[in-house]
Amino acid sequence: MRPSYDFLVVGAGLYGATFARHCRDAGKKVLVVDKREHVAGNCYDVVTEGIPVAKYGPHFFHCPDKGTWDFVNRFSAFNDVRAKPRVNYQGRIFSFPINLMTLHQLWGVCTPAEAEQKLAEVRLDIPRPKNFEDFILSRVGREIYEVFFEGYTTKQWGRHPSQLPAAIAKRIPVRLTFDENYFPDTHVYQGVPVGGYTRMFDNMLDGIEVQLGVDYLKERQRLSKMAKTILYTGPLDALYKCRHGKLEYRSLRFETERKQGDFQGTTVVNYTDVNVPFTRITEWKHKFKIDAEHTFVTREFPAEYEDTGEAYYPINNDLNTALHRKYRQMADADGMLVGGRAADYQYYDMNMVIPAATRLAERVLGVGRGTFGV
């Protein structure tokens, strides 16, 4: 059997949808196809009484350079909206990520001077951080530790942070600023699609044949003769029906509730006291600058990925890290072009998805790199 795409892409998220897009545009003829019945990924979201709610936790959009954000921009207006989520800790509220304000909240120090001084006095002494906690110790000392990380990285990775990788903390921000956005300033570009993400992704999309509710593991023989090139955005593990073992994961579960007014005055508050079961309770309304007198909240409780099935966090420690390398190893002898955060077994931001796929097809396509302009 001749084949009848040019390109079978497996996964309908972020990664899957920007390469379709692109090698649509190319001229090629695309079939995209996804084990869950609708598209947008983890991104996914429902309009339920003039509100999207998102059914996989909230995402914003952020990137720093103009090219991304034209390119999402043809798809979708985007509101202004930028990510500033607040922490309750045992019923005190304080601004985060940690900037001059939460210092100001904790100490009642004023200045970056100020608060540089108190940070030195507090922080301890250990010059090789070997893991998360001697990190953020090493950083900012034991109070904001106990207050913002140590309860909610518990709940979070289902492990103490003594038992959790530094890396994972060295992507969270601490300023001696005013400055309350969660990304940082080089990312200029912020703000969430108006109308949700599923109606973007259904106009990235447009033109080209989407099936859902197709495993391509279960039909694998089937669906591959269909196209001369596969990209796959899946686990890897799973491709390979863990032959060598499976990847580990951390998931969530969610609980959304309608309420009347305004429940808590922001999109995002974190939890962070070990005994509250849930991790951040997000409201809808807010993310999407909707004026409404009801509105929609959502509890977000950490999981193991075996109850929910929905794999959200790799737990990127060395064994891990040696397991998918042997998967994408066999990937590539394969010849299967894969990527994405499932694929690469890493988590990414948005602005990090898009520039990736469009590199890949790019380099599938054999044109100039920045020819779709990202």
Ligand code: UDP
The other form holds:
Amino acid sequence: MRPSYDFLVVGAGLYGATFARHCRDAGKKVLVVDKREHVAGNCYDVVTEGIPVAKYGPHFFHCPDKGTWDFVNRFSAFNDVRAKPRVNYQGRIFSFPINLMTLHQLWGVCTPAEAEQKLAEVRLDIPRPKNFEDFILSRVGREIYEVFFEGYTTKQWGRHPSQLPAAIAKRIPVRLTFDENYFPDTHVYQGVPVGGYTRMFDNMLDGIEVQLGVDYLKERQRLSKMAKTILYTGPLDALYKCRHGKLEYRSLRFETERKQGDFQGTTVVNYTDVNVPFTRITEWKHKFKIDAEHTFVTREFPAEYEDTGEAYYPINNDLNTALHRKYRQMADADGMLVGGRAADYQYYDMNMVIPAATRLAERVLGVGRGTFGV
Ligand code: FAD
Ligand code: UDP
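Shown: the form predicted on its own; wanted: the form predicted together with uridine-5'-diphosphate (UDP):
The complete assembly is shown below, putting the previous chain first.
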């Protein structure tokens, strides 16, 4: 049987959809499959009583480059909502990420100079911090570590911050200004798609054949014959039946509730006390700027990957990184294209996924960098 498609894309998430779009735009025949019953991967949301409610947690789009921004704007209009979570620690509300307002709320300091002086007093002298805990202690001292990071991180990752790489802590800025924006200033393009992400993905995949509820690993033989080239965006260990061991991921469980009125006055509140079983609450109508009398809120409960089967977060320690490299070499040797947050085993945000998938598409299509405007 001759393959009837140029590309089989396994996974209708952002990586797979971006790659598929470029291939289709280049005139290729593409089949996208996803084991879930929906497109959009972890960005998936369902408009419920007028409010897009996400199934897999809050997603704020942010990117530094106009190419990526123009690309997503082809498929949806965006509002200007930026991630500005608050922290609730034992009933006290703080501005977050750590900024001058947070330090004012905590210590009463009013200026960058006062804040810097106080931080200089409390920072621990750890010359080359290798883990999450040491990195935060060396940056902002023990009190901030305990109020904002230790409990949340222990819950989120199911292990103590001293057992986690510093790279995770580096995601969170510390600023001595009143800038409360979660993402860096250099990410000048920020917002969320008006009407939700699923509609944006439907537009991205317009004109491309998509089959849902199809698990590539369960029908590998049949599906592999259908295309000349395969892109796989799921966990790599599963591709090889975990023959060299299991890659560790951290997972989540979500509980959504319908309420009346305004539940928390903002989109995201992080609960940093270790005794609160969830990490954050998202109130969807604020994210999409929807004025409604009812509301939906979702609590995120950290969970073991083995219990949910959903690989949300890679745990990038040395052991896992080495194991991932081994599986990656096997995939390369088999001529299988791989990419995305789970397959690359990288803590990608969406702004990293689109350029990564675009670079791969350029390479396999044999076109120059920038062909697709990203
Ligand atoms: P996914 O979205 O996971 O898509 C992969 C798809 O492959 C899935 O649909 C899966 O079902 C499918 N698949 C896997 N295996 C198979 C198989 N065997 N057969 C068929 N299909 C298969 N990024 C931001 O930029 N801003 C944010 O605010 C943000 N918040 C986040 C919050 C949470 C809770 C999480 C988990 C992630 C967040 N991200 C955020 C990251 C963002 O979700 C990812 O960068 C992006 O969705 C990754 O896209 P992907 O295509 O690689 O993976
Ligand atoms: N984090 C924390 N306290 C917070 C928010 C984040 O300790 O209030 C830590 C935690 O370890 C988390 C990491 O910082 O996993 C990265 O946070 P981010 O908000 O980027 O996580 P994501 O949105 O990807 O779940």
